[in-house]
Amino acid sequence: MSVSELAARLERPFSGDGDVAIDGVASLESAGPGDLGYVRSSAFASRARASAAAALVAPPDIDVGDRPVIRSEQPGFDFVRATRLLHPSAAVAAGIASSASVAPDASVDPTASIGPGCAIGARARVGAHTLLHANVTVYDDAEIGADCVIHSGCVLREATRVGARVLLQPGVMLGGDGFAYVAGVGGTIEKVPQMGRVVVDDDVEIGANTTVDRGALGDTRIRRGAKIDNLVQIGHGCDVGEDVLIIAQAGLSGSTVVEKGAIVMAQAGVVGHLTIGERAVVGPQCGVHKDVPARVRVLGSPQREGRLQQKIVAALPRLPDLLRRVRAIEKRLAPGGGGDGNG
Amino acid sequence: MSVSELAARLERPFSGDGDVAIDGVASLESAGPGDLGYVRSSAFASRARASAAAALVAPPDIDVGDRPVIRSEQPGFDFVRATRLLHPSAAVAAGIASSASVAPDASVDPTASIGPGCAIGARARVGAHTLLHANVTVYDDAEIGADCVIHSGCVLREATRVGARVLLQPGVMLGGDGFAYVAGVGGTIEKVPQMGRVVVDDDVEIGANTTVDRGALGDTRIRRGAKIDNLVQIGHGCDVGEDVLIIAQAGLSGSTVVEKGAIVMAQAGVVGHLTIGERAVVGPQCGVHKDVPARVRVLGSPQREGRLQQKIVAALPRLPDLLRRVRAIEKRLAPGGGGDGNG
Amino acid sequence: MSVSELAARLERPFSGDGDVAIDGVASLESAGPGDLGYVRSSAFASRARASAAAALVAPPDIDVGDRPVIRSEQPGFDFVRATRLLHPSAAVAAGIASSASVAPDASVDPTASIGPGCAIGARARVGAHTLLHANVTVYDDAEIGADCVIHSGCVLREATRVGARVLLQPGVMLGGDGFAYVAGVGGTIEKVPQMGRVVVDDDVEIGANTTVDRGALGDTRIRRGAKIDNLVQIGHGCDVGEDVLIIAQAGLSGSTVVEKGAIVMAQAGVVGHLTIGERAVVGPQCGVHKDVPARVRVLGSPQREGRLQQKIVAALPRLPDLLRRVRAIEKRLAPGGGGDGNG
């Protein structure tokens, strides 16, 4: 594709030689002839000028040297769009691999693709153009919508619901039993049956080896557009809101509500039955033990309002010396200790 | 089932119309006609009165409105029992799926059920009425007892032992090599062969994508009734005691001993070769670097006795201001700084 | 094998009865007749003397009682070597299991072993003497070198490269999409296509259920000899250096560089685009938010230089009392508060 053609499809202006051919994308450092790179901001201008990229997507008014450049106010977004145009997803052959096992009363759309070793349970449903890579397990009564990609090793337990355009990375476990026990007679520990489901709405993406437990009575819900990273734990009965981001190795205990647009950063943990408000931010490794109001940022373990926690963190290195200083003051003020400072 | 019949099978008294039919369980909020709900304590009384549940399990002396109510001193436990009566587990067809691969010298009980894509190694054994969902892998010489449920994606490596009534959620990995290396000649790093096994006793439950490593020389042991949540790491040579609870994303380094009835909360970590005493509690995100005595609760990273850590946490927000206050005292006591406060 | 023969093959001196037969290895506590044990240091001398081991590997000059003993300056290393001699790996039958699915244009070395339920994609390559246990999935264009062991449940996504003598424990996920989104038009969240690969060099070992994401544009790289434990998260574009150790449940955000010989301890987390210098040590549960220089040890969350953090940790229990003491000083210095201590 030529630079001029690419610019036209992106509906962005370009300068320089529009006939230069582009056949792929690359980082500024690794780009060579035929590659399109992109410039995030003026901070990357010198790296851009040093790049061997054949052409660039760049913000207006940044000098990126003598080469074709497509100008954009949103260079990251337009580079993503260019990537999709230059590397269209390979079409996947529809059909069911001979080594897959599909229950007779399961319903697999004829345009879906079911890889080798997949197991599809009774009454389960797989939607149009959905791709199950090898060795995916779909239990009885589970449903997957259209245009999903489910990677190898994923397991969807009984009655899980997955919407359209959902992307599950390898090893995602949906619908494991929640962790719930009650004391029985004579100190025994009795398992609480987990009767609810996992319900994943449209346009959700879930990272590798992440686990989402089924609800005890109601459902565990992951709402439209939420993005969940690798090795995250979502407890039973959680409600993860629209466009929420949860970063790697974070964990939500049972019945946590994360409202629309909130962000839970890596390795953070949330005690159960709490609400993380709309557009709130929970910092990395944060320990959340009470509600986080909307638009508030919390840091630390246990959580504190962000600026307070930053002040504490800044003050802590002075604590050992502070102990010494207070001791010195006390000595001085002690009988015979040197009096009032005028001695 | 009628309310009167259910109460009789639970051996609990009831009041109200015993002929009301119950066909399922639900939360107070989602319950409708035909549903049984339950009231944990008097704190839930108003929610109970607002519920549309057809009948309730409730503690004595709590007013839950005008409907049939089964009275119990242990409403949670009796609700669990009612759930089991109302939703009995589906009987599973015995047999080996045609796409499963079973070694000729493996021993699978005729009442066991082996799902599609399972692989059972040489000399492995599967007990009576045990259910392996699809795509479970059992290595050579591993043994699984009776009445177990092993969910999809689980892997039991060589010679793993699993007792009776064990429940493994999807993606549990038993018997991976422990992480052990020694310095060799010339600075090389040499792997220490891991010769031990994982031994899981009766009535244990292990959560999704949790990993339990095999011992180096001896075994890694998970004792009767222990319950382990999702994404937990159990290092080689650990000994997890009876009825221990380990919550999601916690990790035990090698040779940790967790004694009977102790609790390790979410995202906590334990340095190796330590003992967590009987009924001790390790708080969430706690970093344990020395033994925890029996019945002691530790919090924080690094660990401290619980009340001390709470005092520190309560004091920390005042640290930045304390620095300012001590500076003011020092100024005042400095020569010419204002003397003794009477200046 | 006799003690004298074992000593000869280890090229170490021995004392005592060289004809004693050894047929296995064990810990000092569990060893019995026929077992070889080992003594790490003089601290273990009394346990060694109490052991029923038939023979021992021990440092020079430690009295381990009256039995054959092989003397070594590196007893741990020589015990590992002895273990390999006494327990040679079982030879694995070459060939492809009938229930495996191998693309017609995939290339599997005739000496490789492909277990039941494995799926090998188009143009994928598996090297000589490499063993894939059951239910491994290798996507299109992925390559695995010679003499590797890939355990069950592992997934290697498109174009992943794995070198020689690599060991993947069960459930390792290589090549999941990195977590990357850009703001699109009107507040939409757009996925950034992940075009790079995961490249794993020779002699790497990766623990159970660990996830390594593919690079966005370039590759994610795990270099020669690195050892990664269970449930670790390696973000897209990371570069993990030679002989690096990363312990369980640690996480590296995108584009982290960990230089040769550095150690990242359990449950530590590293914010993206940082460098952990050569032979640096990141402590357990540490939160790294800026570069760590070579050979420096950091502790705490957020990270601090190790000794400073230890001083803060030691001082913290005195903080609550310090607040009281400063208040007392202030009272005393207040008008009428008791003056200068001489009152």
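Numbering follows the first chain given and starts at 1. Note that the coordinates shown come from a computational prediction; the quantities given were computed from them, not determined experimentally. Note that the rigid core is defined as the largest set of C-alphas that superpose within 1.5 Å between two forms. Compared with the form predicted alone:
- After superposing the rigid core, the Cα of residue 18 is displaced by 2 Å or more between the two forms.
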Contents of the next structure:
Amino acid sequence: MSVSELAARLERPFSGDGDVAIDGVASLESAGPGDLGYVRSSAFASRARASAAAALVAPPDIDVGDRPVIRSEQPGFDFVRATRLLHPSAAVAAGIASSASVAPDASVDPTASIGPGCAIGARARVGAHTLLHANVTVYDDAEIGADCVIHSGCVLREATRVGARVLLQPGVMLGGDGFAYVAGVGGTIEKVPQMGRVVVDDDVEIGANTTVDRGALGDTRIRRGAKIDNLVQIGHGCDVGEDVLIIAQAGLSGSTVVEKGAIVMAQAGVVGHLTIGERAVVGPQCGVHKDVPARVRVLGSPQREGRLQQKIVAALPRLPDLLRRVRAIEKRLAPGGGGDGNG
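Mind sharing the form predicted alone? What's above is the form predicted in complex with another copy of the chain.
Chain alone follows, minus partners and molecules.
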């Protein structure tokens, strides 16, 4: 589409030749004629001027050279929107593959697409325009809403609920049993029955090989707009709030509450029955052993307030020299050590 049409659909102003045609997107370095690029900030201005991109999305008042430019206060966000306009998702080819197994009493919308090797259990439901790639397993009584994309190898255990416009990357497991055991007589270990469900709200995305355990009694909940990366473990009974981000290899123990807009970064581990407050940030590899207040940033293991942890880390390289100096002082102050012994 033309620059002027693209700007209109983004509802952003533009300058330059609005008739320039855009048919793709690319980085500043690899862009060529017909490509749209974007400029994050003034730090990228020189790269933008050297780019061969036909047009750019850029913040106001940044000189990007003699070419059409769509102006945006959030260029990265609007570049993503432009990408979706220029490269819309392919329409789902409705139908059920001959090798799929669908229970007689399951409900599959006529506009849904069920790929080869899928298995859909009794009383399960698949919504309109939803795409199940090959070898997806949907247990009895599970429900998937409209316009979802479920990639190969995903498993949705019994009674799992998935809302609309949910994206599950390959290998996601929803509704597996939580890790819950009690010690019995003589030290025997008894498994705690997991009677709850997993409920995933609308517009959630979950990365490859992530697991979300079903609740022991109540539900495990992933709320609207949450984005969960690859290889994440969500324990039974957790409540992940709206627009939460959880990054790769993080783990939430059972009954953890992550409130709206919080971020849990890579390889962080959270002890169960804790609350991570609204818009709090848990740093990478952080060991969280107590509640994190809203809008507080914690780092380190065990967790510490972010600025304190940064000071501790900055001090660590100075410890060897500090220890050497302390030992020298102790030696001088010791009886017979060359000092007066009186401190």
